[in-house]
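Next up: just one chain, as structure tokens, the form predicted alone.
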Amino acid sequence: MSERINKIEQYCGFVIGNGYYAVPVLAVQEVVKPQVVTPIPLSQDCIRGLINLRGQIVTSLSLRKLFDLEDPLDRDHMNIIIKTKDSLNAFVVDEILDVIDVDPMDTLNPPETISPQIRKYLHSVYKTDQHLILLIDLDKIFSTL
């Protein structure tokens, strides 16, 4: 039994539109409220701009735009600050969920019914009693930016 517990991975869950997603907790530096965004001319559509987080410049990324979902500007949102080896990035999400304990043995490949624009950024999916949680592969997201 203890061998199985050691394999549990923790994910930070969040909501975008009607979908439930998660990123590895170890990649999350913090969660912050909306920040003032300075646009970056000629950047990709999914790049909202830059935010100043206590003196650190952070690239703000709209997962809605990246996933080709409608992105109303006046909606409530939160920022998940993701740390990579080179920089900090803010994922703009609709709502933050609890930390989710995931046993990798219980994950599945993303089903074909998920939009290809989203599926290409997924590592796997995890089914809870209430929802299908899409586990994001951060390397796939950052390799396209």
Second form
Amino acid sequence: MSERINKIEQYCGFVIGNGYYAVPVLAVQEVVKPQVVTPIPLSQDCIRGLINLRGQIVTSLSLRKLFDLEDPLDRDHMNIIIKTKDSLNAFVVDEILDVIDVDPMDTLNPPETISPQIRKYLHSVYKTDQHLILLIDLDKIFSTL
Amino acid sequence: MSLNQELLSDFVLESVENIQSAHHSLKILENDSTDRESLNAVYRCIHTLKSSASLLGFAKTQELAHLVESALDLVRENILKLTPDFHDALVLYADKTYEQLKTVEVTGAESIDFASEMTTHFFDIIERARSLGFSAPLRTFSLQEDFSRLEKEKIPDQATVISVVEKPLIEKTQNVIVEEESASPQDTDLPQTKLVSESTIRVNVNLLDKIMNKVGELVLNRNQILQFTNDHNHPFLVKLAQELNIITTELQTDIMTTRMQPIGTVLSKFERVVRDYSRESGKKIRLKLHGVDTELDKSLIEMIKDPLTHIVRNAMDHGLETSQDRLASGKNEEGTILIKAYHESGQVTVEIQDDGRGLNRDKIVAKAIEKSLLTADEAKNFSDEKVFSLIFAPGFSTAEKVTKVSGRGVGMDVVKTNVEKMGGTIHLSSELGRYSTVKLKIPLTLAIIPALTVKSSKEIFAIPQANIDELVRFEENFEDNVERILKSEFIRLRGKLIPIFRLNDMLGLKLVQKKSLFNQLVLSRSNEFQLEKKLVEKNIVEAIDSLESEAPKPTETNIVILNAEGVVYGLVVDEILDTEEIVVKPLEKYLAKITHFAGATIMGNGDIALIIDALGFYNSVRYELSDLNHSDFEDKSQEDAELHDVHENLLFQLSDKRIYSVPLSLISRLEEINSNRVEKVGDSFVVKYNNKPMVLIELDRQLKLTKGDRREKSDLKGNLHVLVVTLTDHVYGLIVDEILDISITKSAVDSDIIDRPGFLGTLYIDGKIVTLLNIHQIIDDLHLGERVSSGSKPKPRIQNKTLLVVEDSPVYRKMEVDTFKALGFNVLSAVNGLEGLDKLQNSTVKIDIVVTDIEMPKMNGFEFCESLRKDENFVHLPVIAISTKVTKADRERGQKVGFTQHLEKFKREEVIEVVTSYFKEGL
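Moving on from the form predicted alone, please list the structure of the form predicted together with its partner chain.
Whole complex next, starting from this chain.
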């Protein structure tokens, strides 16, 4: 029993459009409201620009654009600050959810019905009582950028 | 287990440092074997090593150290002299121990065969001393004895020493320091040097980086508080804010300073490298180090290590000759490598000089031609520095044989890349048979650089100060000064054509601005404290809408002239703001492909600015532009900077699809003129240009490339490509089919194939045959009525007079020779002042007049005239100088050196007038 509890992983949930997603909570440094963004000329579509987060430069990524969804520039949003080994990135999402406990034993392979543009960034999916939560594999995102 | 591991690495670290400092002292002893202080220092190092080794149970290391210590005792007691042999043995010992330490670090144990030969060696030394009758008992090794000896040496704080026994491992470091402290005061007759190690601690660089970041945050915080204070003028608050300001600034400076390290930490390593090489190769080499205290950032110290090693090895291997060769060429047998480090204009300069054979220009050129890096023709025009810099090309090595140390041709290119990666530059200078010098200029720190901030489309960018040549401002009429070739734009700056790029267009800043405005809108909406929310948002929306409409052109234009490794270009920006010290933060890896930027920085007000990478930007934009061959532009600007004897030609096509060219300097502008604007006046086409009529010349028809009757106005369609030429104060427009490119003439003009009037000859440019046009002749042949035909009035015929043309450009030389021949002169020509002098002095015919260019290689016009006036035969010889531009200073200098007249090159009629005037009376 105790072994089983040890394996529980925590995920930070968020919403984009009508989809529910989550990233490992250990990778999340903090969540911040919209910030001043300095756009980077000539950059890919999904890169919103740079944010000055208390002296640290954070690169802001629109997950909507990355997932090939509409992303009007004037939409209200939240930033999830993701900390990787050597950098900080902000995922621009619609809305933040609670932290979700995920038992890896209960995760499933992403179903074929999910758009390939989203599926390629997924690790697995997890069913809660209300929603199907898509678990994001951060490495897959950073390696394709 | 892990404790032992930690102890082991501590031991290795400390002992390596000890060996290094022993090396340093040995170096001093090599020059002055009587230096007591250095001898003691070596002794101390070895003693410390012995103690540490014994604590960890490395018996062999300990035994040998003991033996060496005993041998050194004999020197300290003046029984033995520190002979070169003995010295070498000590160096060898230090080297062996160094290797041993490396083994220990990896395996955790001593290597078995360590030291056996060394042991005998030192035994011999001691035995020899004994055999000389000195009582130098070989002390048996014991810790006890060590302590008694330490006691003898009057160590003040015995408690510490005793603690070595009780808590030996933990107190080890302290022990070392105590010994150093106690040893120094002993040498009362020598100046004392205080050791830095007494007052320093080791700190992890990551921690320093973290502190640095925090200070950065603090700085931003302070800026906001200062801003707030300005708005709320409370005296107490003002006082506090000012104090905070001062403290923060000082803190920032101090933290920066912690990262600075003396360059000596790297340079002193070369003593070993040089010694090793010297022993292996048999070359005698002396290494001199100057300015080892010069400080630079820790990360840079790490980065310059490899490039420097390469350079030093090259100097030893390629630069310095063998002892025999040196003696044969009358040099000191011992070669010298001098490494000098010093601060210069905010940068650190490191010079590595050897007094060896120097760089052989001819050999490098030969090799470069062999590797098809350049052609023989090009090589002639290259300055020495430019030729030398060829050795930085990948795979380039002139060493005849490959040695273990260098000669594989990898290295110098890596050196260059590494130096440039850290924002530095590298220069070579040399004199054959005397010396060669490599000069590295390195920024003080990678992290903080001075930069110019500029604004375009409301976005702020930073440009590293190191890349900025100058700032140019056009108060008005900027667009009229832009010259266009296809999509590329140029401006003329002091006679040189410089490509310019508009930051707004190149970076698509309109889109960026739109994104910024939308971002402001979102921020305002989500900010409940936003005052006058409605109004603010309305303004933003209006700004977004107005983005679509064309912004009014500003009256004044600012151009930043950048220099990226010799490539000079201009960047048109909206506004020039300020210079600031900026902290460079790298961009994410996935953004690195946007090579326009070198990173980002946070400005004083918390805004982020992208840092423009001068070279990366240029490389990116020049490919985006058009199918023009931009490498020519690059060559051009590079060579412009260094050479005078290169001339640009404008290449264009006529209806026969052949490539034609005229010297660029004859052309004042390139225009596109709509055929609707063209009027037919008599037989000529005329267009209003700058409020004056300009005659348009159809080159096709003039050169008889097209058959048929004179064309009517209706034959001209669409936009005409026109080269605007100014001659004798009149403006002509030459209509061409297509403007191709600008190219440099290096090859000679071949005048054998002239099949039509108006042709000057042919040139080979990039393997293509280009026909050079004689514009003067073409225009003269037009006989355009009285008003423009001042040039076609009957020319005075000159007879039996010899004229010397001194001109480096093949094109101009040909043109001038033709012109004067047409006047009846017997014409001689020379390519530079030196050759001109030679012709004057050795010509069989008397030269009656000289026409010379100013800017020439080897000997320019001024020097030429000055020299020839010294010869009494030529004191009264008319010397007409002609140059593209005559400034007041030029004129004054010309008068001083004795020019009879100084004219502008393009005023051909005036030149003819003046030249013929000397002979009119004689006719």
